[in-house]
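Quick heads-up: it's one chain on its own, the form predicted on its own, in structure tokens.
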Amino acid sequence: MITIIGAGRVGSAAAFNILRYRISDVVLIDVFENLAKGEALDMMQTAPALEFDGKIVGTSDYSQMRDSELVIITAGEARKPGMTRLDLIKKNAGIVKSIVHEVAKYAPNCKIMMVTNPVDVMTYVAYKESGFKRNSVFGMGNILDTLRFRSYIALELKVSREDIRALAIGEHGDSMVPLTEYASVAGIPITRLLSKEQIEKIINMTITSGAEVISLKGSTVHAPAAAIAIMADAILRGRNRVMGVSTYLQGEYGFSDVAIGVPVVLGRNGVEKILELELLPETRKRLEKSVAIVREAISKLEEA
């Protein structure tokens, strides 16, 4: 069973994807109980059309998450036009701390997936507050960045998105690091197909695309909800997918006591393995800058 805490647009869309792809039953929890119940009822009535039998329960009762294998936390204030993800840090840290205590109480054996922004800082908070093993606490961010990266590569080359393979690491934010040296089209490195100017344009579009969606429609919904479902599928079905995930580092890539996006194998136990890649000097500098930004945000939070 999967519990999603936060029945807003992203949480509800993620719940719907998890149900329609038959990944798991879902408990949808929100402090606004009628919102959670209404979303659950709406999804249940969709089941005959899409032919899924998964169960969905909407509630404000945290005890309903008992026996959950995965708890996904989307609750918190959403980013508004003109805001960075880091602007949300203090307010959302308080929300996440209180939720994580409930998770540890009712679902001590689960994995925690953080979605609340800024996701790397909130992953750090969730890990420290939960007392869980580090493989069991991780954040969604880089898989969404990767989906955007792949989309823009495909658009630039006018090829199918299905043939694009890529990764993004670092902060889920303006200092993210799309790994151009590991991006390919059907096995062909993009460095052989695109100019440096084209690649830099793609990187910039990838970094700014979330803010662009927010400025146009107020929030991102479908892409993050899809990313959540991809991660949930990897965990619940033990598929050992390789993807960028925010995780607490203990020496990997030369960093410790920070949560940041790195390539991992994601499976039944959460982060099954952290993959340490050889990075180009320029990429390494970008990652160091990204880690410094997250560290600074964490330090400000701890000082507050």
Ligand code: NAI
Given for the second form:
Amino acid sequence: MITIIGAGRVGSAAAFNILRYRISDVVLIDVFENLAKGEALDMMQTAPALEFDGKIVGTSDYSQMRDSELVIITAGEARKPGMTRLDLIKKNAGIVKSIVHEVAKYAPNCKIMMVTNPVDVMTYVAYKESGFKRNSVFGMGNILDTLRFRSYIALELKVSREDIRALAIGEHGDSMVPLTEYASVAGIPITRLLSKEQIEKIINMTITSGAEVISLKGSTVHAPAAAIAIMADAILRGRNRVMGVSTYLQGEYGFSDVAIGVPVVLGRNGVEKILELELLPETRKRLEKSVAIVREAISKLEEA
Ligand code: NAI
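What I would like now is the form predicted together with this ligand, since the data block earlier showed the form predicted on its own; can you produce it?
Shown next: the complete complex, the earlier chain at its head.
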């Protein structure tokens, strides 16, 4: 069973994907009980049309998550006028800490997938606060960056998105690191098909596309919900899929005591393995910058 905490835009859309693709039953928890209940009812009534039988419960009662295999945390606030990025971090860290205590109480053997932003910092907070093993606490961000990266490579080459294989690592934010050297079209390295300028344009679009969606419609919903479902599927079905996942590092890539996106094998136990790839010198520099940005945010949080 999967529990999703936060029945807002991303949480409810993720719940719908998980049910629709028959990945698992879902418990949807929100402080606004009516929102969680209403979303659950709406999805239950969709089931006959889309032919899924999974159970969906909407509630504000944390004990309903008991024995969940995976708990996905999407609860949190978005930045309000007058609020700094740091204010938001502190506010969401408080929410995440209180939720993680409930998770540790009711589902001590689960895996925790953080979604709340800034996701790398919140993954760090969830890992420290839960006392769980590090493979059990990870964040969704890079897989979404990768979906965007793949979309823009396909658009530039005018080929099917399905044939693009790619990875993005680093912070889920402006300093993300799309791995040009490992992106391919049906196995053909993109560097053989695209110029440096075209690749730079694709990277810029990948980095700015989340903000573009937010400026157009207020939030990103469908792509994050799809990314959450991809990770949930890898875990619940033990598929050992390879993707960028925010993970607490203990020396990998030369970094310790920070959570940041790295390529991993994601399966039944969460992060089954971290893949340490050789990186081009300029990619390495980008990753170092990305780690520094996440570290800075973590240190501010710890000062508070
Ligand atoms: P939203 O405002 O629609 O939903 C958040 C929900 O959390 C609300 O329904 C609220 O009542 C609930 N909530 C707040 N505190 C709670 C608590 N203590 N327990 C249970 N529920 C609680 O926001 P949206 O658009 O769904 O985004 C959620 C989070 O996900 C944000 O932090 C956003 O930045 C982040 N996000 C992360 C992405 C990623 O790639 N990691 C992608 C998209 C969004």
